[in-house]
Amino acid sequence: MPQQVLAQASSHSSPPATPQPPPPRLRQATRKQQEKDTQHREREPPPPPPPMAAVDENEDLIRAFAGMGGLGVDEAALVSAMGRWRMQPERRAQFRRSFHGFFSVSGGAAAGIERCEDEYLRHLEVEFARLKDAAVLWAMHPWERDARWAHHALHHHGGAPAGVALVEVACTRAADDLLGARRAYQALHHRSLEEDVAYLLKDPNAALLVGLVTAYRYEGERVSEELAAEEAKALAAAVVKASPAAKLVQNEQVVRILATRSKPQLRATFKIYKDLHGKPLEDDFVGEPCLQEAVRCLYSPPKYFAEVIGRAFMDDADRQAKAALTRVVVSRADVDMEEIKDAYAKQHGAKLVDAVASNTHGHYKDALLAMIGK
């Protein structure tokens, strides 16, 4: 997958590439995939036809993406669609179903996912240089996107803690979306996410991360205050007993509570902990960043994501911190971006759109602002 890095390029865009036909191998792969897609669709009842205006917009966006064959990408058309289709994931789903060759209908474990073809992904670094990877990530099915992020974190994290992106996916997604990401991971990589986490991570965080990525949490609002008080005391006892030789992340009670309880139940537990001890739980998890990330993600995703964006704009931000900007904006644009904007303003005393406009450039800046909403 292309590197997901914050653009630091000049606002002067380079000229489009010299028109060239797509590679023969790519054309052949596309024809075969179209035949497969046709066979798959014949087994399913046809969806209702979209309105004519939606059809026209789909065709416009397909033409914009079709520049990937060497004819140059229409960045302006892509950015325009990002703005018009904001908070409308169903329109992107229709686009994926309409764009044969770039996306293919999946079966088996990933049924219901329009998968982005690997042949095309290999061309992204060049074709989408001015938009980085924001455009294709925006167009992807969210489950496939999360699966690819998780795989990248496990295999290509370049020395950065792999747990950060995994915790983010595991703890900020709805239960069905996390399950969907696991299904997509199997379809893409022919292994389960949890087996890769358990096998590839040779550190004390592995057991917690396996628990988090396999969780299917209750999503109702019912909370037991009695249970919250009991488990706040259990967490406090674990903190007291912790030692350099016995990390908290390896404590069975800590792992069980964080990996199984619903988010409303955990928020109640965290509140009681803070009331009892005068400080938030993550303050007692100092030196254990994976635990701290999990608590922040589970407690308040908007607040957590506002902090991640703020770190991307710091003068000493590293490559991973800058890459997180694209990841957050793309994945949260249709979920809780308004709450993130509010949290960012409270944390930094500035509007998120102003910070993005000041710290990014060119079409990449335009794409981010379109997804955020000006």
Given for the second form:
Amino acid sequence: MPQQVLAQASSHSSPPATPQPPPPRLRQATRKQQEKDTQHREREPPPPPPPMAAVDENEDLIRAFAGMGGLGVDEAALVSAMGRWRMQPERRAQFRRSFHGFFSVSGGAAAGIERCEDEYLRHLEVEFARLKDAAVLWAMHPWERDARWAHHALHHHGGAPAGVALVEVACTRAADDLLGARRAYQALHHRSLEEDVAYLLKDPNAALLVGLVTAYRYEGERVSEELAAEEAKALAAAVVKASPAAKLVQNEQVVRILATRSKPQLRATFKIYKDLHGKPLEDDFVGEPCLQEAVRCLYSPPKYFAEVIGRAFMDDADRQAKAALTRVVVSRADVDMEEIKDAYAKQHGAKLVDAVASNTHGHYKDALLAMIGK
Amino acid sequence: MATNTFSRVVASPDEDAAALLKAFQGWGTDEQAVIAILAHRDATQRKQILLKYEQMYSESLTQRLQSELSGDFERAMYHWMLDPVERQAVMANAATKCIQEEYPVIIEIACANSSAELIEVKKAYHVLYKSSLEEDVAARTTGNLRIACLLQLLLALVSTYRYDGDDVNMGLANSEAKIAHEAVSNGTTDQGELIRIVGTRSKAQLNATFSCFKDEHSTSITKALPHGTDPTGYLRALRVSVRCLADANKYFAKVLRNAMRDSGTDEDSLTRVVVMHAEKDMKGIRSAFQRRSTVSLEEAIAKETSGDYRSFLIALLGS
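Could you present the same protein in the form predicted in complex with its partner chain, rather than the form predicted on its own shown above?
Okay, now the whole complex, with that chain kicking things off.
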């Protein structure tokens, strides 16, 4: 998967606390490095101080390059600087000298250059790629998208457990779309999705995941309240029986119910469970992230997706959480984006459109807003 | 290839409906006339006759047939008149109701069909029963821990959408043959890996695995399964699935042979195989049957059955 494969640098940059343009908080230079830098500069005659306008321009450009928040770069500002500083290599050199996180004067001193920091380069590649990835994903057939995400989840965990990404695809798609994704997976990889899941995942979640991924649920509205009550009781009994040695996710009843019942039937069951026990089912699935996610996805995809988007904007959001933003917007733009907007407003007291506009940057931001719609 | 034959010049649905009505009138039913028409119509034609009959005579042909005919003949005709995809859904649903005896039916439907055909059956099932085949199979687990292994296998077989290409990975076939051998030696415990293999791998890959097993252990996997008591039916289910996946024609020929053993005929199985496959792949089944038998399939059926039931089956077989 392009965006995740490219995103090597773990950027913990966060949105600026004050309106002032802060230096990019990518990698704090070590004390030793700073000392070396100052020592080096003291030996040379200091360069003439740049005129005030240039200082502002530098700061603007630094901000444009910083990919602040790790959610896009300001392409328009970059293009504008390219035009303004045409035929002025000294302006660019000045910029490099003032952009400490990205360019290291000491690192390139021997060659007479201000050297790029590799880590920052990689970070920047990810930011520029963010729009490209969004565009490619947007253009792809939804089934192929899902098949590629599923394959990536199985083969490149990258820290997040594979199960969690698979649950999202398996539980939020309509029955024929999940089937379509499975067909696309076969076309791409000459194996079925379920054989890879069953073979590659050797953790306790495997049985649940195979069940979810192979589901071809009845999609009608018929619901049996009696059955819902029965299965709510069965789930409660399973919760009581669970222990660290016999995890809930390996309980056959739980897997069976979640993997085979129709979604309306499951919602009825979840509702009865909440009425009986005063709390939603996923609260009793604490410690079993796959199960919790399955329940959330099955119960209300818009609510689940609004939560995922919310996490991407948090201060401590990691690479995975931010990558999820593109994934959710691209995959749901044509499905239930209006419901997601409603859910987001309920959860965060702010409009999704506003949150995206203030937390993302550049053409990436424009692309997201275009997909989300007014 | 199908075996039942269609007249070159087929009467129109109106004529067929009128002829059927004539066959029902008077004392008793002219069963031969009914067979002469319906056994020689394909699925589309049968559907048209059903519609026309209802239009012309304001009653359901299916219900009329049910009241005019009886016994094994009636059951065979009832299933024959169903649309082929619905027929399998109906048979699967009936089997889920007494799953501990009828699970082979479910395994046959899950394993002998192609992936696309199985999806069509499941879609028809949704429409007919407003639930999914998977949930009806899985729901039998409730309170029945004894047959948990059997149900785990059934659910896996029914849920999968196998890759239907010819790609085979021989290294994988070898390693999975080893896993299969270990599971087989375990009796009925620790079957998870074997169920995974049989329940997810493509048919081509499975055949490669079965070959590796045979090369390595000089016996086929089905023969290596422990014989003797099988209280939960899991071992038999495993045998049925392996046979069905490896060579469906050979498997159905065996079902037919077993159904017509001297110790009494199993009409349900006989009907099921003939009616389900007459318009599909009966020719292949018949060849497989003849390879291992001294008599032809028609001769065997003629010997073991009688009356209108026999006439109907023979008509479906095309002679």
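This structure is a prediction, so every number in the text was calculated from the model and none was measured. By rigid core we mean the largest C-alpha set that fits within 1.5 Å across both forms. Residue numbers count along the first chain shown, from 1.
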- [ ] Return yes or no for G83: a CA shift of at least 2 Å between these two forms, with the rigid core superposed?
- [x] yes
Open item on the list: Using a rigid core superposition, assess whether Q94 undergoes a CA shift of 2 Å or more between these two forms.
Closed with: yes
